[in-house]
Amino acid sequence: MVSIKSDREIELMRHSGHINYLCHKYLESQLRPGITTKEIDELAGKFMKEHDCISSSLNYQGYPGYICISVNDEVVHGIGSNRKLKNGDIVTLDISMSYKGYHSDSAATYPVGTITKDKEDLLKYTKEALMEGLKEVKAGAKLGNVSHAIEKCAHRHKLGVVEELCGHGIGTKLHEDPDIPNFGDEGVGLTMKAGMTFAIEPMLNLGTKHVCLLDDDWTIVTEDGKPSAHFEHTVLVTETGYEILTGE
């Protein structure tokens, strides 16, 4: 069942999304060679508390961190640790939080210091794929159009599309119906309606699309060890298009 949010619910999600955006900007300003991923996680937890928000990730099915922090070949669900970021790394911050019971979910991959051209292109084109997908969001359109647009953009730039992970509905739960894969056919799937809210999130790899799970039972990495990027926004479907809730 895909829920239609009321004006009150949308306003609460909009506030959650704005704090999520501010948290991204704050953490981005703290990224530097030498900082540990655990320090980043602790900064995120403190920021949420100061803004009356609660981490949606902490203790979610046992997850031990405030946010997910994934470095280089880690696709998603990396756990904060004593690992220090190095010049040339890329790091994904996947931030989910709730405000008065309403969730927002947003991810971005950031450079640490100076990165290679390949990594620059990976970040650029993964973000481009997200925006291409968002262009297809509007009332009356098929959700499959979003998935198709993301896949088309990824393939144009010869990037691997992770198929085991997907976007999702969002609201009073972090993960609601429907699932939103980053590949598929246009003209199929759910007909979007104004008031629906989705977290759309391409995860693209510089090499193979194949991934595997590490022994911590959380961190997912690329099978070939090549870098991965992840960009995500929580969006509201409107009659004429979409509103990014995890933006300014």
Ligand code: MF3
Second form
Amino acid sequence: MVSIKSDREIELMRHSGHINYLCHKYLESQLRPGITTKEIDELAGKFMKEHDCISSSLNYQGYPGYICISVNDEVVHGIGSNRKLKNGDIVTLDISMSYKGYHSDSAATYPVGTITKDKEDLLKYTKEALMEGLKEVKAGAKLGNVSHAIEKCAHRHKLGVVEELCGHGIGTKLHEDPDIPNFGDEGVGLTMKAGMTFAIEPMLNLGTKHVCLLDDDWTIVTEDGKPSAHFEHTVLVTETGYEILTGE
Ligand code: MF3
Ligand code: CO
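Having seen the form predicted on its own, could you give me the form predicted in complex with the named molecule?
Okay, now the whole complex, with that chain kicking things off.
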């Protein structure tokens, strides 16, 4: 079932999304070569606590971190550790939190110091794919158009589209119906309605679309070891389009 949020619920999701956005800005300002991913995770936990928010990932099916931190070829669900970020790395911070029971979910991939042109393009085009997908969000339109727009953008830039992981509905639970794949046909699927809230999240690879799971049972990496990027916003469907709840 795809839920429609009331005005009160939307207000709470806006707040959750705003704190999520501020958490991104804060963590981005702390990124530098030498910081460990565990230190970033602890800063995130502290920030959420100070803003009356609760991490949605901590203890989610046993996940051990406040946020997910994925470096270079890690696609999603990397766990904070004593690994130090290095100049030239890219790092994805995937932040999900709840405020008074309402979740927000937002990811972005950041450069550490100076990165290669290939990595720069990967970040730029993955963000572009998210924005192209968002442009299709509108009451009365088909959800398949969102998936299709993301895939089209990825293929235009010769990037691999991860198929095992999807965007999702979001609200009183982190993952609600429907699943929102980052590929597919236009004109199919759910008809969007005002008041629905979605987390839309392309994960794109510089090489193959294929991924594998590491021995920690969480971290998903690209099969060919090439870098991956991930951009995600939580959005509200409106009559005329969409409102980004995790943006500025
Ligand atoms: N933002 C991630 C997602 O949408 C959160 C995952 S929770 C975790 O799936 F426990 F898997 F980290
Ligand atoms: Co998500």
